[in-house]
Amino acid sequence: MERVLEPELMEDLEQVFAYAKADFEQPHKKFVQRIKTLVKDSSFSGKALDLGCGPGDISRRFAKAFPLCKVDAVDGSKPMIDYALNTISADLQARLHFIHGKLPDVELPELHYDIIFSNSLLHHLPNPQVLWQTIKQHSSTGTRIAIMDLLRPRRLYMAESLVAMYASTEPKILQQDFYNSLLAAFTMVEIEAQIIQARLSLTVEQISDRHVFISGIAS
């Protein structure tokens, strides 16, 4: 099945609220756990960059998991950033900085980060190298990299089955967004080719029936 592009940004308020209120507890919890395994140090106090942070759920989870770190979280959707800013707790405000800006043009506070992570951004990008080149630009030797995204099913009916399995109780607009995202996602082979093109040394592994996890340490 060929890739079908979806809008790069989620800016419709109904979309934003549906996404922010959706039940992503299990995939988001597992993603942060994988980041913990990659970092291997609960006292990590470096600078983190979250690319495509959306309403900020994973940004907040990461900041709570590593209470000594500072996080810059970026998203191209102004409504997403507004939601994140309006829901941030007072105890995180000094360490968690939400930034409105679209890759690759956004201006970031730091040249290099100690960890760069991203969830569900890759499939939104018409050109996937925007993500990989941003990671290269803002990493240095030892930077940890952790990316999670959807995988494109081989057939349309498989995408429909995944929506029915994981989003049947969600609002119709979220079900449609999930379906569109599955069709816009990349395959394992495509992602591996992107990483080779970007000259990054990362491990690509399928971690569920719909998720891929890409990780490594910059050299």
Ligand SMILES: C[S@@+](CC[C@H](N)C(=O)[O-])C[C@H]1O[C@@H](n2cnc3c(N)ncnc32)[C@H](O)[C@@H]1O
Given for the second form:
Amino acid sequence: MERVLEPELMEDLEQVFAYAKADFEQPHKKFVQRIKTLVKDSSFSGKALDLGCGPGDISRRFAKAFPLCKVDAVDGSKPMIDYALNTISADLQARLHFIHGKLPDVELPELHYDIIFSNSLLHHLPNPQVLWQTIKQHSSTGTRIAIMDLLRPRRLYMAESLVAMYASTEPKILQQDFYNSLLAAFTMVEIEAQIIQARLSLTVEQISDRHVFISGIAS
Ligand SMILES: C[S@@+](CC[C@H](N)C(=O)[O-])C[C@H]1O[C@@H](n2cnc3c(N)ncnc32)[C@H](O)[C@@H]1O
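With the form predicted alone in hand, show me what the form predicted in complex with the named molecule looks like.
Full complex below, order starting with the chain above.
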């Protein structure tokens, strides 16, 4: 089925709170685990960038997993960044910075980062090259890149089944968001073409019935 865009930024307060309180324990934990496998070094230090950080759950998990890293986390939604700022614990404040700004126009504090990661931003972008070009601009040789996103199912009924399977106990607004996100997501073939177009050398893997993981080390 064709891609159906959803609103790019998540700015509705009810939507922000529902998203922030949703149970993403399994996918977010597994995403950070995959980042650890990619990095291969628990004492990894350096500058990290989280693109489309939302309420900051993955930014916080990453900062805890890599206590020597400094993290810049950016989102175009003011309510999302406010939520992240209001829930950051005192021990992370010195090295986790939430930045309100929309890609591609936001000015990031660093020119280059040692690791760039992003979860569930790609499907929000009308133009997916915004993500890939931001990664290109802010990486240098050795930068680790880890991106996770949803995959668009082939048929509408498959999107309905995924919502029933994974979000039936969540509030209606979150179920609708998840459904809209599945319809706005890209397919494996589309993502592979985007990466070729961006001249990035990244591996694209389907890692669950609804997730894709795109990773690599910049050369
Ligand atoms: C589905 S949420 C993912 C949040 C977070 N990464 C997570 O996994 O929980 C997508 C986020 O991307 C943000 N976003 C969408 N387009 C953006 C852009 N062009 N620049 C910055 N943030 C953007 C939205 O506001 C939203 O907070």
